[in-house]
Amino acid sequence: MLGKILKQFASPSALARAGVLSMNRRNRDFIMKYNLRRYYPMVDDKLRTKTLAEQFGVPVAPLIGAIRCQYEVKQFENMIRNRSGGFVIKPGHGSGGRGILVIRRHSGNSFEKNDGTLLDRVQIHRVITDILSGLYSLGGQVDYALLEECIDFSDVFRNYSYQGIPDVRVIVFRGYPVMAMIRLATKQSDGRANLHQGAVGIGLSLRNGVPRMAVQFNQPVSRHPDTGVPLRDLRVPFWKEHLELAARCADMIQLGYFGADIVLDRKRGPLLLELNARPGLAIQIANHAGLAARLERIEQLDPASHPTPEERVAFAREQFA
C-alpha cells in the first residue's frame, strides 16, 4: 500500500515498484519530453491562458482588466467603480497562490477580504505595486496585475472549505485526465487551496469523483480541521464536465503534461482557474495511488485513438478508478 510505504520512508526502488512517480522521473520522462520550453508562456502567463481559453470556448472567470505599469495603478478605481461584486487581484506570472488578493465586498475606500479584514485604497495600491515589482512572479521577473471577477462560491462546498474557494486539480497527459484531487482551504492555509500551506487534499476517483483519501501535510485526515465535516461525504457536482474541461485544455495549449485547476461557480458551473506546466506530485498521496502506471498506459496509446475530449475522458474513467 502506498501509504504504508511512504510512512516507512521507503527506498526509491520500493516507491518505484509501488508505481509512485518521482520528481526526477517526472521531470525527465514527462515534463522535458512532452513540454517544450517555448510553449511555457501559454500557461505561465495567466492573461495569455485566459485569452486562449476564450478562443477555444473553455469557460473562465470574466476579466476586469490588467495593470502593467506603475503609472496605471491609479486606474484601479476606474476599473472597479461600477462593479458591486467582488474581485480578485493576482500576479500575471505568479505561482503557488502567492500574491493573490481576494476582495469580497467594497464600498468607497473600504475593501473587505475573505476573512473580514478591511483594506483601504492605499493598501490595495501597495499590493498592486508589489506585484508589478515581481515580488510574487516566477524568477522575480517584472510582472503585471490581473483583475478578475470573483468566483460565486457554490453552496455544495460551503462546509468543506475555510473562507477560500476549493479547486479541483486534474493532471492531464497527452489530452487524457489521469488523476484528480480537490484542495480545500483551511484556517492554517489562510483561506488558500494550497497543500504546502496547510490546505486539505482529497484524492478523487476519476470514475465518479468520490473521495479516495484525504490528507493534510501528507498525513491522513477524516474531517475538515476547521468545520469538522466528514470528508468522505464530499461530492463534486458536474464531475464529467470537470474532466472534459481539463481535457479540452490540451487542445488549446501545446503541452503534453500539465495540471488544470478548476473551480465551481454557482451560476456558471466549472471554470478554468489556471494551468500549471509543472504540477506537483502530492496528488499521489491524496489518491493513495501512483501516477507512473497511468502515464505509461497513456503512452502506449495511438495518439489518434480518442480524438475528442469526450472520448479521452470516457477512456480515462473506464481505465482509472
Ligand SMILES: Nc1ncnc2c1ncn2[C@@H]1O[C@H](COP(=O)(O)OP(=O)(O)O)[C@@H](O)[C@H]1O
The other form holds:
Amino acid sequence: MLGKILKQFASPSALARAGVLSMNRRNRDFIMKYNLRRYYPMVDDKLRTKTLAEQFGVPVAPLIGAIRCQYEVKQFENMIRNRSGGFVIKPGHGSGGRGILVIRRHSGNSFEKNDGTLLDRVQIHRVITDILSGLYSLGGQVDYALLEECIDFSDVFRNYSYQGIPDVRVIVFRGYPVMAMIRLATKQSDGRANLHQGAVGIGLSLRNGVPRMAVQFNQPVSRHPDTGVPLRDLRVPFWKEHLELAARCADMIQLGYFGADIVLDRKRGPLLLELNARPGLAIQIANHAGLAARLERIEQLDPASHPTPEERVAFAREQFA
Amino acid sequence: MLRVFAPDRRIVLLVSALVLIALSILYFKVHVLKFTLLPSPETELWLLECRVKFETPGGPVRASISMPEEVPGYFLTGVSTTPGFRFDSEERDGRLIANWSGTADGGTHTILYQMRLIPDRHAGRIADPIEPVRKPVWSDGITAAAAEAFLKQLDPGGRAKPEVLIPRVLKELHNRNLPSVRTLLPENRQGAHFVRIAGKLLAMRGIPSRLVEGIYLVDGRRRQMLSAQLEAFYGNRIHRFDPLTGKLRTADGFLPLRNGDTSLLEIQGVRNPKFHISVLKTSVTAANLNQLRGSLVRHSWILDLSGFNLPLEEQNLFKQIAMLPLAILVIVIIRNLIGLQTMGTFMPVLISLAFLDTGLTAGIISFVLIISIGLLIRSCLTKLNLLMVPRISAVVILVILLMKIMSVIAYTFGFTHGQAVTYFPLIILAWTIERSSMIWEEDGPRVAVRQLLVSLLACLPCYLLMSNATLQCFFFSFPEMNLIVLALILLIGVYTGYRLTELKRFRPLVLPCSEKF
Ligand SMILES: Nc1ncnc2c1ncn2[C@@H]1O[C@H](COP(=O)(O)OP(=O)(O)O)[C@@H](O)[C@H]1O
Ligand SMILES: [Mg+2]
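Cool, the form predicted on its own is there; where's the form predicted in complex with this ligand?
Everything in the complex follows now, all chains and molecules, and the chain you saw is the first one.
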C-alpha cells in the first residue's frame, strides 16, 4: 500500500539529476534574482508591451485602441467601424485568457465570436464595462480594455487546434532561448491555450522546432483529442524567426527570465502575443527535459559572449537540441 | 547535487540571531523567573486575604500592612481591593509594605488586601539568621531562681542536646503542677508570651532561638489568628518547634510572616482594629501562573515586551492571537513544502480561527452549508451580468442573510450550536464564494471543489494546533517562541528544493519516455 503510494513520487535526487527546475527555485534563483519588480509593468500591462515592441521592431498584432473610462465605452464602435477584419477586446492587465473576447467577423449590430455565437452591441458594452471594473485584473484594480486586430492564424495549424490559436511559448533566459513548446487549445480547455485547463503542450526541439513529445494534463498523448490528427507531424514554419523574435524581446524589457508567447499570422509571420514574467514549469514535462541544467549553462556564460539575438539563438540551437 | 537551501549568509545570521534571542529569553524566564516550561493545564494557587476591620469617629486614617516578600517555597504579591483609600506599596528590607491613607466617615470600615503565593522552590531558602544568645534578664530573683530550678529538673547534668532539651522544655512548660512553671508563667498565657519565656530558658543553656509568627496554609481556613512558633538554631540549621506539643515541625504548611519585633499591621486614627487572615486555595492555568510570575518582577524589559504588564483584558486578547504565527507556519508549509494551493493564502487560518469559537464539527458543517448555498445563489447572480463591486456586495449581503436564517433554523430545531455561523469572517466567506464560483466557471467544478476541499483540509492542522491547550499556555507564556516560528518561515523562504507535489508532478521526467516522437 505504502509502496504503491511512494511509487507515484520521484526521489528528489533523481529529479535533481534530471535537471528539473522546482517552483521554489524558479521563484528565488531566477525570477527574484533576474526580474526586478519595477520592470513587471512592462509585461503585465499589455499596452506597454505593445508600444515597446513597436519601438523595438518586434512584430505584434496591430493596436486598434484602448478604452479607459466608462463614458468611452460607446466609442468602441467608432474604433472598429471602418475595419472589415475581426478584432479582439482584452483586459490590459488580464491573465490566463480571462475576459478576452475574440470577434471573428462583424457587420452592423452583429458580432460573431470565434466559436460562432452572435453578440449584439449591448453585450459587447457589458464585456468592456466588466473589464473596466477590474473583474479580470489581479486584485480587482481598475483596468482598461485593449482593442487589437484579430490574428489571422496560419493554415499550417488548421487541424491542430480547437477554436483558439496555437501559440509557441519560448522561455528566454538572459536573452537566450532555453526551451520551447507549442500549446494547442482543446475542447476541454474551452478553446484556451493554458495547459492546466487541458490544452495540449508539445515540446519543441530548439534546433528545428520539431515536436519531441506531447502531453495533456501531464499525460503523454499522440493525437489531438478533438481533431484526431497525429501530433508528431506538426511542423512550425519560420522556426528561426520565432526564436529570434523571442530573443529580441530580452533587449526591449529588462527582465532576465521570461516566457514569450508567439503566434503565427498568415500574412505577418510570427507575432508577439504577450510576455510573461512568471512562466510556468509544465514546459519541462512537454519537453521531457529539465530547465535547471540549461539555465545553469547560460548562467556560466560571459554576458558579453553573444551580443546579438541572432548569435544567442544560434548558440541555443546548438546547445539545447 | 541536491542544492536545497541557497547559502545566504544574511539569512543564516538572521535565523541564528532569532533562535538565539528566543532561547535566551526562554532560558531567562525558566531559570531566573522560574516560569513553568511545560505546564500541566491547572496548578493550585494560594491566596491570603488580609482583612482589617476598624471603627473610626471620622477623620484621617492611615494603615499599613507589612508582609514578607518571600517565605519558604513562595513569593508573595499583593493587591488592594479596598475602594475609598489611597493605596501604594513599597519594598523595604525584604518586606512588602502596603499603605492605605485617606479620610474616612465615622463608622465601621474594612481594608482588604489580597496576597498571592507564587510557588517557587528557591524562594525564602535563606532565612534571617538567628541572633546569638544574650544573657536573659528575668524580672526578679524569684523568677530567675524558678528558671534555674526548672532547667535543673529537666536536665540535671546540663548536658542534654538541643534536640532533646527543646521539646522537653516546651512540654514541661505546660505542666502547671510544677511550682517553677507557675512562677515563670503566672497567667497560663499561650502564644507569643509562652514562646518568649521558653526562648529565655533555652538561652540560659546557650541555645539561640526566637519567636516566629505565621499562619497555616489550610484551604478555607477563615479568620486565622497568627500562630506563634519557636525557632532554634543548632546543628548549623534553624529548627522550628510547635510550642503546644513541643514537637519539631517540618513541611506542615506553616507560613512564617514575621519574627522578632516586626509588626504586621500599623494603623492610626482608628478604634478597635481587628486583623484577620483568611487562606484560600484556587487553581489557575499555568499560563496565568507564569503571568503572575511575570508581574512579580517589576521593571524587566523582557517581561514588558512579553506583555505581562498589560491589563488583563488585553492580555486575554493576545492569548487568542498568540497561536496565529503557528497557523501561518502551517500555511507556509502547505504551500511551499507540500505545494497545495489553498483558496486565498490565509483563508484557512481565518476559518480555523472561527472553528475555535464554533467547535470543529459545527464549524465544518456550517462552513460547508454556507459555501454551497452561497455558490448556488451566486450562480443565479451570474445570469444577471452584474458589475463586479455590486456583485460581490450582493454576495456579502446574501451571506449575512444566510447566517441569520441558518441560526434561526438551527435554534428552532434545538441545536444550540446554531449561532456558530456568526463567528465566521463574513468578507472572507463572501470572497471564498466569489472566487470558487469564478474557478467553477473557468476551470470546471472539479477544480473548484478540489480547491475548497484543500482549503478546508488546511484548516484542520491549523485548528488542531490552535486549540491545543498545552500549546496555548506555552505560546502565551513564551511569546518569544514566535521568533523561532519566524526563523522557520525565513528558512522555508530560502528553500529552493522540490515541493512534495512536484515529486509527483515531475515524475515522468525521471522515467524513460516511450512516447517521445
Ligand atoms: N489578437 C488576437 N487575435 C486572436 N486571438 C487572440 C488575440 N489576442 C489574444 N487572443 C486569444 O486569447 C488568448 C489569450 O491571449 P493573451 O494575450 O495571451 O492573454 P492572457 O494574458 O490572458 O493569456 C490567446 O491564446 C488567443 O487564443
Ligand atoms: Mg496568454
